[in-house]
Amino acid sequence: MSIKVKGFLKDVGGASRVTELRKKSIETASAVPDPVDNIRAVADALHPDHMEFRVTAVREASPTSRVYRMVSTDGHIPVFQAGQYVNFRLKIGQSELTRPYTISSAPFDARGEQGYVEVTIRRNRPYLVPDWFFENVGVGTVLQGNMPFGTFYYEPLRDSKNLLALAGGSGITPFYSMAREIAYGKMKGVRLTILYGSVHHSDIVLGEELARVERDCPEVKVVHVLSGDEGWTGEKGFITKELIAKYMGEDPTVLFCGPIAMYKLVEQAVTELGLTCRRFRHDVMNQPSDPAQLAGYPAGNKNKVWKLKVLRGIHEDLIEARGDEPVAVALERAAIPVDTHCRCGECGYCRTQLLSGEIFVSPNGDGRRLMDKEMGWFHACSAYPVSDLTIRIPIL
């Protein structure tokens, strides 16, 4: 079937008419350039390259977690979706690190004169960045970063209105943001059920806050699943196929955010339940502290130390890189600037050229293009050295 918009001759001749109009516009245009680029201004407002956040409040979210409330120092907070994250740029020792944290406050909290964003950070084991936050960040601290990033949010053209969220530990943060947005009436018609896995009832991240939302909003239901609390009278153990089937309802969109070990169980469960890829999505996941958890990771590589030659323009550094750490971590440890955002290999900000040597790329979130794979490019945050390497990175 053919469609005529203005007729054959007018359609075919359209390009030449536009060319003539462009020539006339150029001839009659002012010789003084117009410095205002409205499209650029809108783009910069939606996705600023640099922001400063001032911490205005810190509160406990559990015995091992804290909520940091922040405002933008220039008063402008970009529009974001519940489930997206902020990327902080932190100066720790001699190294400049970038780290992503999901925004746990709701988008409506950022609007108006008193707009703010919150991140919830857990410190249940020794770990560099959470330790630094707990020990160095308080009311009045100014942090560098930018936002928003990520695609882990509700999309009505793709997702059903019945959302089943599967969370583990601090993976509750995107779903708490969604829950509050639903309670505020900004995700109309959406029902959210959260299966939230924790160890003990005394250390449930944002437990009291979730209880308030559930009490005030009938469209939000929270089911706690505890794996190490013998006295718990609710759901116990881990989030299994049976539990998912029990609470998922009709035509669910299943969303997951939690540790890799939990993801493996959940992925198998939703596959066995027959859910399509379109109906199962997961948030970005940092690489595990033990890369042996990753399928295909070379046995014995964990204990090896490799030489890493780093080229930046005409500058060259030779550093050490452990086999159990991503290349990006080795660069950060050596105080070599590398721009990362998602920390899982999806976004591509740390795209790096491999000139020689062998790497193991994490199968979780390998977001490289096919051409990059063929031409030797990789994402430094999700690739481990398996030999001595020579790489080229951008100058920051």
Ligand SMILES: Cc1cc2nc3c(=O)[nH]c(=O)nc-3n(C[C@H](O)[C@H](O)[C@H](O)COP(=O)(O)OP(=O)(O)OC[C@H]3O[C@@H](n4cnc5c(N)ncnc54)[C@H](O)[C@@H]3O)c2cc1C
Contents of the next structure:
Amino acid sequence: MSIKVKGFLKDVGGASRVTELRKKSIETASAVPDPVDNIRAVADALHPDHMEFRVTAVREASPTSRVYRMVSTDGHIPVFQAGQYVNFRLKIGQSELTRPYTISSAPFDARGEQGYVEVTIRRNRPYLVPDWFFENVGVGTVLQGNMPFGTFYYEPLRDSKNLLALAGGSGITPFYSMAREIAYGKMKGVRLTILYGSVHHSDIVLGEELARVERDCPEVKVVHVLSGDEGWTGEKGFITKELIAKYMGEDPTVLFCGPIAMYKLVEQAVTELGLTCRRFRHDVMNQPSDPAQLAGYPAGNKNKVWKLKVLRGIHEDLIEARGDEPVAVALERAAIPVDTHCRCGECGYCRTQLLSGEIFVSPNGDGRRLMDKEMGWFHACSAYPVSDLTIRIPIL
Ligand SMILES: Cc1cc2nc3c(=O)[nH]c(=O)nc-3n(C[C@H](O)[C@H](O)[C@H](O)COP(=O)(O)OP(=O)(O)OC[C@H]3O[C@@H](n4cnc5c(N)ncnc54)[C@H](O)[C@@H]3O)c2cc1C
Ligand code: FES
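For comparison with the form predicted on its own, please write out the form predicted together with the named molecule.
Shown next: the complete complex, the earlier chain at its head.
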């Protein structure tokens, strides 16, 4: 106790000395602002507003997916965690689009003089942005964007060192990044087991790369679970409660990244296994291509086309907005720039003011603050028009 009192008195004494020192430095300070702002420079290096990525290699990661390796044109790649994403800013036709892609390489790959990041993009059906990548992006292409974003990464203060990853489709990318980082010895004491669900073995993304990490690193185990491959001799079917129980080990943190349909099955399984919210986390998920899958989505709205009045500073545009697409997509289609990052309602970058009309907000990731809800703000990436609307957005 006496130590605490002494420490307290020392702090009080110290505070008065600091006040004196501050007074002196204010009195002797120059009236002209210091042109070198070191703190700003560090902040900019950690979170640059804008980056340029030059593609240096492209390779296949499965019959339907490609890995794009990129360096930063100014040589600096900000520090990031395995599981975070790059947000690309793309011009496709007249539209300026932003799209997130998880960094599938390890943070350690980005360090040093030859530092790089990789994204793995899947095109298993016609898609706007993956189609554009596959058809337009090759070695030498310069892409605009920035990084790092996202909160889906291992946090030692919160997570168990025993990680069980549940992945589907391109949802393997954050876990491949983690696996590589573990193999580099950069996530000390962490063990990672990946249950990776696919239909057929040819659907597995980064299959050879995963096999290599597993072979080289005893802390990483990969279990493929195939639901439609007759000849498969490994685990079959979907990722069930029984499979999770079989592989989860002692006191795991379960991490999920995959499609919404898979999430629903997995969420029920982990709940039945008695895992607490703290021990079950999922990455952000895109809105489903069919919003009728969303609980509460108004029947009959899917085929409607609404009028959307968009106010931006002194600009006023009147555009169409389909009932089956989020408001952000209507803006993108009309070539009105809108800043999106997570595209699932979580981050708030696309925060928009609703001046009139009605919207349906997706229950998947309504990350608005209570005050925003009450004051008529919404996230355009995860809200669907259900009447004609008037909205106000910032000018980008
Ligand atoms: C955090 C995060 C990380 C991700 N990481 C990965 C990853 O590692 N790998 C991966 O493959 N995917 C990843 N994704 C998904 C990825 O961001 C894309 O959503 C995905 O590749 C599909 O592309 P798309 O959005 O163009 O799809 P689409 O479904 O083709 O398009 C999206 C919307 O744009 C609309 N649209 C159509 N035409 C136009 C037009 N002319 N102008 C404007 N809009 C139009 C479509 O109707 C649709 O509503 C990630 C998503 C998130 C949220
Ligand atoms: S882009 Fe993140 S909330 Fe809309």
